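Read the single chain below, which is given as structure tokens and is the form predicted on its own.
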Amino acid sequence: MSSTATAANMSPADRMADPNWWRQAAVYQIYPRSFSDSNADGLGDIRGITAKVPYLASLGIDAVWLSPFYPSALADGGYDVDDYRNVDPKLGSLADFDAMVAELHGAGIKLIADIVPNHSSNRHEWFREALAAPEGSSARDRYIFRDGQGPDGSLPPSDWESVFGGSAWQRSVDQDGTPGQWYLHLFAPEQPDLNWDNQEVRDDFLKTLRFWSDRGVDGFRVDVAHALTKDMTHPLPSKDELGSEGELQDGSHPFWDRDEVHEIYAQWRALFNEYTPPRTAVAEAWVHSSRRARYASPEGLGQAFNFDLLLADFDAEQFRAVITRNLAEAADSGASSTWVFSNHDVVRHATRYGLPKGGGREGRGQDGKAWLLNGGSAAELDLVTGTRRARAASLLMLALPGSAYLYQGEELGLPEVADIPDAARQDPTFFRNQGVDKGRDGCRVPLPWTAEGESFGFGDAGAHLPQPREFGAYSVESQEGDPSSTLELYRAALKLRRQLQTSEELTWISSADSVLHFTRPAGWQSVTNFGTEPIPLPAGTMLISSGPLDAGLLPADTTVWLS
């Protein structure tokens, strides 16, 4: 079994210089405020990440995706950015950031920074200037201000709804204290949408991308990449005139997935290609699969998130269809596919897979983003089954060609924390839809590092979101060295993946309806049993299994790699 073209044969320096590193990378998402707290203030921080680089290296990942670390009031978990070219003082300094980059790079780990171009925070200097400026001013033109409807302008310019609930418009207050114009916020009111028809906005973001690229950032995850350009021609269409979400797939929606957005990303790509190796980017674009390729094209961002497996049931037929379609789309676009089961916006997949069909509820925001919520009771949740399926699904995903995006804590098998007291919640989706959406705090609870102690080793002053008592059993300390643990499964799988991944090809092997069996170049195989009964194990030498095997049989909810 040849591995001459694999990353395992490269030194860390060679991996750092490889222009194609991203095509089959294992990328680990860090939500910084919940990763590791170095200064005992209850928030994870940059120095906390730097201290854990040996842990990250031990996982065998290729890159870290760092969720927003910019100055922020945390109206939306850091996605309300006060200053795009700085570090939140609560998380550290630019010097701390530089030290983290150096430590990661020294370990052969790339850094992907989250960039939030659709909206700033309402504390950004531009927005404060806009509020102080008169109607029609250049300062207001950086955002989307409109007069209200009705004789006194007291009604919003349209009945559009925010993704987080309620109106997508917020009325401003003029300098003399009287009600003024309305501004658009597709998300929280603290996140006013920027006007990407304004050249100053475009130029400033190029400056931001260069600022972080010059500091060693290797790529960018682009938040809400499909929402930047908007058609605000009067009269604005009503919510009913827009139709149901997903109907407009031709680039004509006034604020989602407009064709003009790709002019912006062509400029970004030109900037990225000035660097050696070129900077990478991945779009968070909740768009129809037929329109994903433009975001992932070599002339654009280069990759786009594929959330299709995340939205699928634990079902062989669904998985096969998703994998087949997305590999074909990636080949057509010249990109590589991306695979993801968990992130900072969705219920952790160990919990999702433990709910009966229909026991979890899926809803969609206007941007197509999936809010997967635990709608079942504790009695309905079978976490043993959920964990077994999550391990099987993750091992299958790591066998696929393309990039694997992992979310902090999934390597520990962490479940969703569903019973956070209302008084402790932080997510704006909970407060704007109280009683309907529990929000996303349950997947953002700080990580457990030790079996006992204050906040299970997260930090010496507790955690900003409460951790359940059972977190100690999921901790790194509790799982370290245990060959049956989820942590050691991920470590072993990622090490093997680095040795085995070569070209981006996959060949399906005919099998039962409840089984997914495929081979990869050099002859290794992945087999997953989605059924309820054990099946005969195909011939071959076992490389790794997501769970115990039974006398030549592959049990239900189990994946195995064979050579």
Given for the second form:
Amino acid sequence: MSSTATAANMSPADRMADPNWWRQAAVYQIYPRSFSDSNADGLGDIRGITAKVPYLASLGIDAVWLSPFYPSALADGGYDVDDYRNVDPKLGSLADFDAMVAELHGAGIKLIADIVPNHSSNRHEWFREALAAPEGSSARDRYIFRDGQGPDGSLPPSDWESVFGGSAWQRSVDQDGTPGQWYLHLFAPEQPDLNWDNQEVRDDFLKTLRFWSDRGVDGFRVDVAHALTKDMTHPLPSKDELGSEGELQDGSHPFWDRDEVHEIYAQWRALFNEYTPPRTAVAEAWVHSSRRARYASPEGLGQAFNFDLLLADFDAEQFRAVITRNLAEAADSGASSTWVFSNHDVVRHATRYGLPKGGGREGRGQDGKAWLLNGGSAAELDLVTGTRRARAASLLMLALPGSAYLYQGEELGLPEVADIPDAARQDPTFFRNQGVDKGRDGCRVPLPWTAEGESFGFGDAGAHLPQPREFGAYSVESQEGDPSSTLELYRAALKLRRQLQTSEELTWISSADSVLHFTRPAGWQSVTNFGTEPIPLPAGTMLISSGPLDAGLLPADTTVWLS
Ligand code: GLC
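Switching conditions: you have the form predicted on its own, so give me the form predicted together with ligand GLC.
Everything in the complex follows now, all chains and molecules, and the chain you saw is the first one.
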């Protein structure tokens, strides 16, 4: 496996210039509307982030991944973009953005911008033009418009379903007020799919990537990277004829993971490589694991999320299999592996690990449909165990070679907020499922910074999603300086990781089935006890532990690092 210089031995300036900075980076995802509100409007904003750069630096992360910050009506939390080359006035201005980048870079922290190429918002000027333009016009060709079925075209062109529920087609209204053609939206109706066969669409995205790269953005997280190219040849197959997302391995699905998508990323890669250091990219691609390498290859985006650990139970055998497979796949693709437990789409892992194994998570729905949130009994949630396991899992993840993607609030051990009143919910998943799927708002509740006070220090005008009372005890203020807190665990682990990550090697040490023990270079060892009984520790000097030891033994649901 390839090796990188020790981040610890590099000055912040050298780290910024290192073309391999991403290979073993700790990347912290900021969901901007829920991070920190500087102007008392209840929404987090860019200046709020800038003000917290010292906090980010104190965590010891290498990069921030910023979820969409573009002008948006927030039909899908900002993943409905009105204008790809601007900042949402609700969040600030381009000048605020530049100031944030300068502050981050000054602290040696890179910035990865979320880019949303599969769909624009329905308020994007292109979509407005498309609606105003006649059938067959070039304005309509930037999207996917089709005639409806039935004598009067009143039935959708196919029975495809949107990821958020309901039909994937919406009928448009012509200029004279009569019902017109239908347009495709794999997500919400406010997110019309762009037509990536259209050259103007391709050229415009290159312009967008250049726009942000020129402004100092160091990399991109590519939203639904596997959906861009589509085979819309008639007759369209029915939904029963389609395989599920992430299942097919031959690129034959009309919209998920088609081979042609890689032509786009080859072009993007050429653009990224014009910069010094080259811009990086990570694909959000829910594809079969055998198909991930292409997204992650050096000729493509360079890295791809693997969500396998996130989908696994807290189980030694499942973790071992996922880690082994993903390290091998990453090595094959030339990328480094990625690890994720939480993000803005899934139930926070402190809660997930407190639910019964399997937890009703299945298919694509595994990301957001935890059983507790969808009718399971709260009595079966054991948050003490969940939190202990989340700490153990996070410490294990931070010992793995590759990039660790952390989600804001996980360093505080935040749980999912399951009891948001329906009237306060925002996620389109909730509305398009008639509330059956509660959606993803529970992991998007604004962060608590202080133990007391208005919105626990998030801002002076309340939080746009209600924070539960117990958030105060999870706040940064409550945890700072307490060595047993989750915040201090993350800080200490991230600092040590930076010193210890000298190469990308990992060697398994044989152990009981319920234990994962591996070594990294220079004698760094990580041991996790997934079993129920305390176990003896291997020889070595203790560096850090995710929880207290039990009379010198490693208790259940605990990870230690030794040297
Ligand atoms: C991705 C995002 C998710 C969004 C969807 C549509 O899966 O992570 O939040 O709703 O794409 O853009």
